[in-house]
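A lone chain, given as structure tokens: the form predicted alone.
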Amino acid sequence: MALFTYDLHVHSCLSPCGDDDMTPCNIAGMAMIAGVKIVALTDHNSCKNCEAFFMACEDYGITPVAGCELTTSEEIHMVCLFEGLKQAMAFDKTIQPYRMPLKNRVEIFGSQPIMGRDDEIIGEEPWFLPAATSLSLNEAAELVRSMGGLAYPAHIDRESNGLLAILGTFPDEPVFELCEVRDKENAQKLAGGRRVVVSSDAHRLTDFAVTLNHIELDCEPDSPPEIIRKALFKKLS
């Protein structure tokens, strides 16, 4: 058993609400910097920088996760994360239906980038990410569920899309035993006994890795990205 630091909800530049400078590479090094040794990159209804992130990680010696946040058609958030790559990519291909057909002004809300494995621009994703897709809540994590990923509700101690805002309370289904904060203080109250995730929700290079947080994994510190990746999963599942 060994303590890693981690965090699961980080955004890059094709959130368009991330900054320009929260590259794939920019994040796996400002994570080498900081000590954070697992991070999970969760765009808005996206997975597409997640193989650059992957590349980059590997240069840094950091643990990648793939992943998104994904907004139901309720406009709640929820982080959904997968073991492998090829199951994100999937995954990102699967909601495409589900997703507005809205497109991105970027003059109003920036723009999208889909990067390269050295941070060049390889192309522009054109519908506006952070839109409500068209799945329930249920049917999004039951989704995620039936693909091998994590699925839970982010940012419960927000106002702005948090599950226990909107619904008041965590529903009967579906059922989720885990669910993120982004603040520890209040965080066993507002879980109801559920476990706990810690996560910046980091848009800004700044927002980054301000406190540490660490999980328990049931690993080596130098094991393989995968081994670290299969013991997170398997300690969150």
Given for the second form:
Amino acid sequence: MALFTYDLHVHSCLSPCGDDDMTPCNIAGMAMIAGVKIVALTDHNSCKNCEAFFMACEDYGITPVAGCELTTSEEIHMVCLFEGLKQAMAFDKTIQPYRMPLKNRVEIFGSQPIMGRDDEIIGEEPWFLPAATSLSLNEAAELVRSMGGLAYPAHIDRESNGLLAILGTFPDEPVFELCEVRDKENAQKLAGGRRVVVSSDAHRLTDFAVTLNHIELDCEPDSPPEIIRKALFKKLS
Amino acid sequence: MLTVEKLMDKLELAPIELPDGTRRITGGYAGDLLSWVMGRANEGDAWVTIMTNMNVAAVAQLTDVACVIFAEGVEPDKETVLKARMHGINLLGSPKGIFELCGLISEAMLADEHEERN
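So that was the form predicted alone. Now I'd like the form predicted in complex with its partner chain, please.
First the chain shown before, then all remaining chains and molecules of the complex.
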């Protein structure tokens, strides 16, 4: 057993609202400096920077987790995490037909670059990523779970796109045993007894690792990333 | 008296669940953020929304609105319909937009008031 610092909700520059400095290498480097051991990359409706992020984390000794922040048809933000990079990329492919074909307007929303191993731009996502998908909360949770992933509502303590603001209360279905808050103080009164993940939802390097959150996992502090991820998913599932 | 059935006829609304068509409509509300609707919709309102989640039925029950009208042709989730059936909530649908529906509901309410006065 060991305590790990974590942040399971971070945006890269691929999210239009994410700062251009949030490149995969910079996030991994910042995580190392700030002392965050486990970091999940969760861009809006896309896992396309996760490959570069995994490579960057290898250089910095960070345990990466691949995923995305899915916008459901109700405009609820849901964190979707996968134990393996391959699973996340398969999920990325699966959600393509559910995305809204709304062209990104770079001058208004910002660019959506797909990054390579050394922070070079290897592509640009043409469709505006954060737009609602046509997957309802129920369908989205089912889809993530059927593909071996973990799905839970993001920032339930936030007015915009938080599950509680949109639905008033947790619905009977899908069942969420886990939820995310941004501010630990809100956990008890909002989570309704659910287990809580505290994450930053960082869009800028300066938002990241402002406070450190810890999780106890059944592995060694210096275990390889795949062992730490396995222990993390076991703990959160 | 403007009832749910009467409004249905006037606005060509499609019934999805209609346990009590004789329920009287006394006001209206439009909104999709359920945390807002919970605190603002009133008893007897015709509530116009594009939210389809099952919690719509819970909020309709809580606020005791006269009916829920799904605008823009959106279809409620099957759990929403089941819950509405269980709790006797009127669910209607329309291809019209929220703005247009609200205008038509206001018009119908004014016409009804006028009729009652004469």
